[in-house]
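The form predicted on its own is given below as one chain in structure tokens.
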Amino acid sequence: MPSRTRVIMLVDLDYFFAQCEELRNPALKDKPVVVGVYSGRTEDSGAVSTANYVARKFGVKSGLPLYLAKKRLEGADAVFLPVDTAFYEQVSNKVMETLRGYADAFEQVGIDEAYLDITQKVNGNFDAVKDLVQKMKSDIKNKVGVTFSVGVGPNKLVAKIAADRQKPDGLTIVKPEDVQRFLSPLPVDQLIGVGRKTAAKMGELGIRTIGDLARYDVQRLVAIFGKKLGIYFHNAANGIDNEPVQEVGEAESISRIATLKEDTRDLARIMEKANQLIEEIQRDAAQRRVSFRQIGVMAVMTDLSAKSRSRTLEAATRDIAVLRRTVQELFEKLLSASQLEIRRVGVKIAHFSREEEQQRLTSFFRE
């Protein structure tokens, strides 16, 4: 196996929120379980966040309005529960901590998903993957009590698509020589970045499968979708993806994140917590003798989506007043773009200037 061939894995925790509820209350396991994001306007207003596989047999899936989910599950002894972010994060953190030990490089991409580069762990041998995955599954089942599905391929793109092929508790391994055969018959909308509108546009061009897209003239794709997207679609359809597995925020930065006492849209309350983070960051920057040009904020909303905003300054600074003012303006922008309340807030500085250029800083998060 050539040394440059990577072995990349995507771990996808099965029906995660609902599985967490089954973990907390095993009596739910054989019942339809629906975890919903409730809007609060009426008892049934909101949408399904996650449903277990028993509920899915009734046609209940993520994004379905709750009133419709209840209608489909009438008489099925279904259980409807609100999202419990704090509990799900506890379970996720335990899983992710264990997964890190199996990876040469690790990248968490959501509360229920992570990429692992396991190339060195298996010496580049795809035939050794199954044993490693079985060990992982057993380890996490014993330590945490949850199951997950795994996709393995020579890159992140193939691993991601593979992880969706067998669920729950599945394993799909796609060797480098099998990538084209694996991707080619799949509907084109299974390719990352091809949404409903793009798939419809491709359908008009006669592109219905990933194989159709792989064979389509790349210059025409560029003419229709633009250079960046056109080239991406061509490469992705041919199973080409060189993006590394790396910890989010591995680039040099200093950051802090914290949970608010209660979900809110009140800017004063958000800034009260943000100012604590700002003081910690500014202290850290002063100790490391760095100035910064980029300021960013992050918010985890009540539906667990993450929103972020950033600004690059004209000149590097260490001024805490500039940091406070910019953070407040960024949170104002973030709030104006969403109607949801905020659960967690984060602040980050990056693009450093410093006296000791050799010094390496890595971003880190502290509760």
The other form holds:
Amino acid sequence: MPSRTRVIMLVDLDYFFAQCEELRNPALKDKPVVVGVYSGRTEDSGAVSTANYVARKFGVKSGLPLYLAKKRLEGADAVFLPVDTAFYEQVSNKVMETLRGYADAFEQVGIDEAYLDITQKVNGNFDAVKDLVQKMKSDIKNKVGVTFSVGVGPNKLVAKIAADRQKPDGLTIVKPEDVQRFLSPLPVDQLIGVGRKTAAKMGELGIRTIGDLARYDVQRLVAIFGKKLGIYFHNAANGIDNEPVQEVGEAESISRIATLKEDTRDLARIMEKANQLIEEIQRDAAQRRVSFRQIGVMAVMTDLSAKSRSRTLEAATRDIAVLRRTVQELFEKLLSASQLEIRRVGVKIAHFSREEEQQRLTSFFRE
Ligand code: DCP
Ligand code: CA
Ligand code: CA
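Having seen the form predicted on its own, I'd like the form predicted in complex with 2'-deoxycytidine-5'-triphosphate now, please.
Expanding to the full complex; the earlier chain stays at the top.
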């Protein structure tokens, strides 16, 4: 097949969890907003999931311990919120549904990113991309109310790096003839697969930028990093990437969350609500014809901190009895790790496989 120039786009939603919180409470917009995972040991133990751009000005970012975030934001009228994955997934689903309509091929990666192959939509013409992106941006602003940043290039690798260049609400287009010039000066750890350790090792070899890596002898890279990685590094640094944009086919997880009639630590009451959620999840999973390997529960405690527990099964299942039993065990565990009462409960299944891919099914949903 003759290789034709592709036009590939990466969409990455801006400060996603925090933007979702602003969406349902616009009064937050001008304040520093921090979304965190509260580990629950003490009031401030846990880490920042993400923060809006107002909070980032204070040096608050993903991964920062919450107590440090609080310290940096002292007196700034900041708002701290627990992660609400179910809500963020709703917002994400709406965005993805709309984005899909703009693509010849669509591939969601994670909750806030997607690749779009738009080659045919723009007739292979990079000069037509800007108008299309502006249309997409205002469409999603109107329909869902969120902003995102976009990178465009001749492949996924370039699109991904480009999307990081201008944020929030950014757009960076790298035409095929500009790829070398674009990549060359960037630090080598911008490439997927070059983590801190690899970057340090490359540094010892005198490789600091992607350009350095592109010029480095490929045979020596193979000798040092092995055949697969060595060749990958060489190609990536030269902006070569032939990975197609491919539909994943399934959402990554199905989850439900609900508020209890009153706060409680009574397992029977918790399971009464959880069983309702489990039934909804089962229906959803059956419709999509998926089995699942991972089961998770989450709870929002009286103090609004969020806790979660999950378990990966030996093999994929769609047995509702397994789901019920595991959910109960996970809630038992969760309760024993805290003195607090539970206010909201959530159940989630993930790690899907399609029924067709499975051997003869050994278990069916029991009603
Ligand atoms: N996330 C998290 N913990 C991390 C990193 C991210 O929980 N250490 C979650 C929260 C983010 C979401 O994943 O909102 C998406 O991650 P991104 O890296 O895309 O970061 P943001 O969307 O928050 O910010 P940006 O505007 O830089 O894309
Ligand atoms: Ca993002
Ligand atoms: Ca992202």
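Just so we're clear, the structure is a prediction, and the values are computed from it rather than from any experiment. Positions refer to the first chain, counted from 1. Under this definition, the rigid core comprises the largest set of C-alpha atoms superposing within 1.5 Å between the forms.
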Superpose on the rigid core, then tell me if the C-alpha of S149 is displaced by 2 angstroms or more between the two forms. no
A51 C-alpha shift between the two forms of 2 Å or more, rigid core reference: no
Using the rigid core as the reference frame, would you say T209 shifts its C-alpha by 2 Å or more between the two forms? no
Upon rigid core superposition, what is the positional shift of the Cα of Q287 between the two forms, expressed in Å to one decimal? 14.4
